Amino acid sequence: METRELAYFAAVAEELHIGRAAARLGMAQPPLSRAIQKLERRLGVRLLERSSRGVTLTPAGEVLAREAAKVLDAVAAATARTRRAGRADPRLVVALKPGGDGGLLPDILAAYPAHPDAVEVELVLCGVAERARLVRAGTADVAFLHSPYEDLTGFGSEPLVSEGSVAVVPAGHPLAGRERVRLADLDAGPVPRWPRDHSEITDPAALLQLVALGRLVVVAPESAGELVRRDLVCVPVADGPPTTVVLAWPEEARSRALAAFVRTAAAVAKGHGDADR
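In the form predicted alone, the structure of this chain alone:
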């Protein structure tokens, strides 16, 4: 199969209409229909069920739609990484959310230039859901992520620092004045607990707004306390899951500049840990 064929099929799979897919691709409908039929003959399976109202995916079509998306994403990421690697001014792009570096980044940035493989570092501050996406898309080289909250599939990773959990509740919440709580205390109330419930919500502002409205209790890393609104309170959770700040990068990456950054970060994290003991 050619990338072009996969792009054609992906457009049809998303639009579920040959005409709309053709318009999106900037081509006429008949050549697109012929291309899909040719792909079906080559694979020996029906990918689409056609009707006057549009098309639906067969089970085989659903599989190819998922696989085509992965391939096209990988091709786009490879293109982005290749173009960035060929720049006259090479740089390492690091994605993170505000406050998501475990307090390590200033020391990492101070130590990194001394490494012989170091290049200029470009920081990209972004939302929680954007960090991993930027690395997978080839727009960023490495990201500060938080385990176990984020999917590290396809990434190489280096754990840096671990921290406990806090419950984020409204200032007037019955548990707000406690020195610490347990997960059972949170679950005894009628309000859902994130991320166990409503894990599809990833925007921090939306989460905090739901907490302020009394619609959600959020269990988050301790460092979240630096970012919460004044009308909210963070209470330590004694049995909350520990959160580990990790550096994550594409597992197939072979950049010497990236390897130098990871080694520097690991050394800085170890130094912080030794200082805390």
Given for the second form:
Protein chains: 2
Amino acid sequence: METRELAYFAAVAEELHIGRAAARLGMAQPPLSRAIQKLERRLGVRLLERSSRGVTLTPAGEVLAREAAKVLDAVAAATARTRRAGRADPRLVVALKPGGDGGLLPDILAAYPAHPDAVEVELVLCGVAERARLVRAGTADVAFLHSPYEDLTGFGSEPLVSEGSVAVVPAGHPLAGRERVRLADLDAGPVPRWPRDHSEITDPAALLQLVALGRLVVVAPESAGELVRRDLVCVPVADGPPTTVVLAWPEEARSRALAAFVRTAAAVAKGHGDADR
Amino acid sequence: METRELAYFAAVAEELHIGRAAARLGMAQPPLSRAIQKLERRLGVRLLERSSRGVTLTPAGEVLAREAAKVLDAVAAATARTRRAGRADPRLVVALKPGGDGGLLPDILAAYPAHPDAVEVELVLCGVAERARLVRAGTADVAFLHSPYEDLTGFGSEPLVSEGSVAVVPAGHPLAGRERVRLADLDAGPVPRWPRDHSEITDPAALLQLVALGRLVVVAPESAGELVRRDLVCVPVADGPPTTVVLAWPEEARSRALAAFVRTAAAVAKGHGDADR
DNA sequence: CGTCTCCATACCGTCAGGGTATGGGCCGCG
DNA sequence: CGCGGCCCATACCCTGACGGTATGGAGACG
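Go ahead and give the structure of the form predicted in complex with the DNA, now that the form predicted alone is out.
Full assembly next; the chain just shown is listed first.
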């Protein structure tokens, strides 16, 4: 099975329409039809149920769609990792979202170069959903993720720091002066609470704008509270979900530079934890 | 990058000799040379260091060799899983080595069909190293593995039962009559102890033959002791490593039939544990 | 019942990939 | 020091796989 065929099938499985899939692949419809038929013949399995309204996946087709996605991911990762390994200067690419490092990154970056296996560190700031994807795709070596909000399957990981939650409210909000609040206090008001409600919004600026307008209350990890606008106030949430900042890398990674980074980060986190006590 | 090219590169990376790799691939040397060059051009990276004695891998080549193996595994798994999903009768393929089920399998097989998501179960009896490979390759859906002896990375897993170790010795052995022994007792004798020594031997019959000849002492999980020949004796090892029989499946598996099997197995294991108390 | 939509088939051209022949560098040996 | 052998690269040719265009046929819908 060639990757080209798998990419074809993946497109068809997404579009459920051979013509549209062909257009997306930049090719004509007949060769795509034939390519899928050929796949079916070679596998000895029907993958598509054809009708005059489009196509649907058979159970085997569903399986192949999932497997094909994995293969294509692996191929993309192979390309990216090989390219990066071929660059003259070895680098460690670290993906994080702004404020997503639990405040540890400055100390980590300061301590890391002292390690004998250390290499240049490149930081990639990206959105929430991007980070895990970059690591899976081989574009980044390691990412700061938030457990349990993000899926760690397929990653090796090292928990760094745990922290509580704060509620972000406008400065004039009735709860703004409180020492701490409970989730029930937030829900007593008329305003929806993110991420329970409207979790489809992921842009921080947009979220905070809604908070400033009094249309939303946001519950977020403490460290994210450092980044909010001056017209907003953070109040600790007593029963808020605890969040752990974890370092995550591809499970099979064997790079010494990466291992050194993880160990440095763990040591720095331990130091911070001790200092907090 | 096509899978064909990755297979080519994988062969070259293993042989470190383009001519031999070509022979193994059933093709002539020049097209293989060109295929690798093309890969290098497309990736913009040198993969091989050529000399008149053969080739060696550059660092980028090492990376690609690992990544290519992963891709090829994923492709093989995709083929196997799709083919199996296309078969008329859905089946759950369970891989285990003889005696590797901790004695739970009969009860699991008895209880499983009652579950609404249950399907036919096919058992594949195989060697020690085979089991994990079969699951990774998509030939089996789930395997009984022994933790911590086997690598569970990339697998979802459910621990079933833990058990102690026994030493397997000939009937006439000085320790054969003891109630229990310690590892130090075994090492006091002149005979090497498996798996610490000679762990390259994996065939059970061969191992037991060596035990019978007084050339080896084997430390194994209790349940494996059921299977030894009548001329051998099992003595509990007080400080032997505890072994856990775990059920392992591909992390991303989503089949209902598999989930039902795992849940049934966990329930049966819990029942056994209670009964033991 | 006509028409539209969508997939399959027929037929054709092109180029990628594989084969054979041969060249060129490096090493080892006489 | 020169010769031969080993191994990879280049040159050249050919086949067939893959993609394109044209068209057929089956089901859905008005």
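Small disclaimer: the values here were computed from a predicted structure and weren't measured. Between two forms, the rigid core is defined as the largest C-alpha subset superposing within 1.5 Å. Residue numbers count along the first chain shown, from 1.
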Rigid core superposed, CA of Val268 - does it shift 2 Å or more between these two forms? no
2 Å or more on the CA of Asp197 between these two forms, with the rigid core superposed, yes or no? yes
Tell me whether Thr243 is among the residues that move between these two forms (Cα shift of 2 angstroms or more, core superposed). no
What is the magnitude, in angstrom, of the C-alpha shift at Val228 between these two forms when the rigid core serves as the superposition reference? 3.2
Can you give the CA shift of Leu208 between these two forms, in Å, with the two forms fit on their core? 4.0
